[in-house]
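Taking the form predicted alone, here's one chain by itself in structure tokens.
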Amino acid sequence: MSAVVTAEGERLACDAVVLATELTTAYALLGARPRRPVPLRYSPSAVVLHGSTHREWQALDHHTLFFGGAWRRTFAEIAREGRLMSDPSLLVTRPTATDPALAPPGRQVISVLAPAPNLHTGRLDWPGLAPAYRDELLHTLAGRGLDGFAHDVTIDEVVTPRTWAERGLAAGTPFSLSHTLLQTGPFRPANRVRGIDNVVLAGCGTVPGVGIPPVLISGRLAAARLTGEHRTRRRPRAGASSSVRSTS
């Protein structure tokens, strides 16, 4: 790899590059593909809302977890046969619990997300579903403790896992690949991409898996791999492609 072309045309020169992008669009951009003996399995998706109030409720921390009671059903539901949870677990996410200056005087940041198929397993009318969705999730919540949430929340977006698709992330899930036991450790795609020698992948779709912590790690690995001592002289592929071109 020599350059990289920017979606405007510049051509940067490199002597290395690091892909933190989505897997996919990485090997995309690389005319490659990963060697796999079996296909990518992608984990679930999220369907996230985000809005404000003027309420405060004493249940809900920076995070807080309402639980459903059918666990296991609703994982095989939303992972397996493509559908929504019917008896739904639920994050709300307050971060003006604890840096008020995110949200204007008497006013509380919320966001709720709900685990979700993504587009590979469940085939959903998102764009037709997304509204009742979001009301229906809200009156559950008000159902579990947090009395007057459906109305006293205002919703400024509904992120879907179309939405997700739409920003570029493959099968419409931010979790990227699942941790199945052939995509987990040594498993999981590697950060190092075949036959080209400089440039290396770092993110959740790589080693060691999704989180911060193991994001950050990628990262780390990605910096051994072009300056420390993993670094290893190979032969650019046969017809490799010296230059990379960005699609954002």
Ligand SMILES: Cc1cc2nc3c(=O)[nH]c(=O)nc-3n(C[C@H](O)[C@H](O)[C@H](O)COP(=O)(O)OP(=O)(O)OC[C@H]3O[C@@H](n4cnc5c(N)ncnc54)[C@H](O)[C@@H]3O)c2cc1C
Given for the second form:
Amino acid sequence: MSAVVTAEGERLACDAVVLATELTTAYALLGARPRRPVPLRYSPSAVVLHGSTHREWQALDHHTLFFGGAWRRTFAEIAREGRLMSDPSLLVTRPTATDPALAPPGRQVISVLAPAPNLHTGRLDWPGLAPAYRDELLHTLAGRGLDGFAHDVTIDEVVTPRTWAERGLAAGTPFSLSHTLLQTGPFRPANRVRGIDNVVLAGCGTVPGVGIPPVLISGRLAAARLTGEHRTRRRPRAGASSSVRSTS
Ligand SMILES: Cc1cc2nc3c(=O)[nH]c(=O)nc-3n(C[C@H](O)[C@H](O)[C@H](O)COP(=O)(O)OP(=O)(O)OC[C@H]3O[C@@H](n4cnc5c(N)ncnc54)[C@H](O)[C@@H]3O)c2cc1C
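Next up, the form predicted together with the ligand in place of the form predicted alone?
Let's see the whole complex now, leading with the same chain.
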């Protein structure tokens, strides 16, 4: 690779490129496809409600989980059966709990995350479902101790698996490739691209995986690939007592 061409048509010469998009997008930009013995599998997705409120609930911390009684069944419903959770387990996030400056005085920022099937597993009519599902989630939380939640939280945005897909995320999930055995550790798509020496991948679609800490590690691994640092790992000579310095 000798240059990157931006969407505006600007050509930027480069010695190396780190592609931190989705795995499938990265390969598409390179005109290649990941070579895998079995098809890639994607994580479940999520419906996310974004809103705000003037209320404070004692039960709400920065992150608060509200488990349904049938939370084990939800794994089958969203990951295999492609259905909405029959007894929702929900994550409510209130970032203003730790950073009040994120909202005007007297208001709280609220988001509600409901795990949901991705678009490969469930073929649901998201535009049609979204308003009723939003109301169902808010009433579920009102019934789990957040008195008045359905009435006092103003929802500004409902993000569904369809929305994630419209934002370019494969299978309509923001959680990328699932962490099945065949997509974890040494079996996860590598950060090297076969046949192109100066391109390295980073982000949640490559090693080590999904989540902020793994993604930060992926950036470090990508940098080590480009600087050659990953090759400088020293191995102790037989019988030597020195320690091994891991650099990647
Ligand atoms: C609602 C939600 C809550 C989460 N909560 C947590 C949490 O509490 N803790 C945690 O550890 N993880 C959490 N995660 C997961 C975590 O956010 C992700 O795993 C992580 O952000 C992925 O980072 P990334 O750099 O791979 O992708 P992204 O952060 O999605 O970055 C990819 C970037 O590439 C850009 N891009 C895509 N295509 C192109 C293109 N063609 N050209 C140029 N740019 C492009 C995108 O615009 C984007 O900016 C959460 C995720 C979601 C959706």
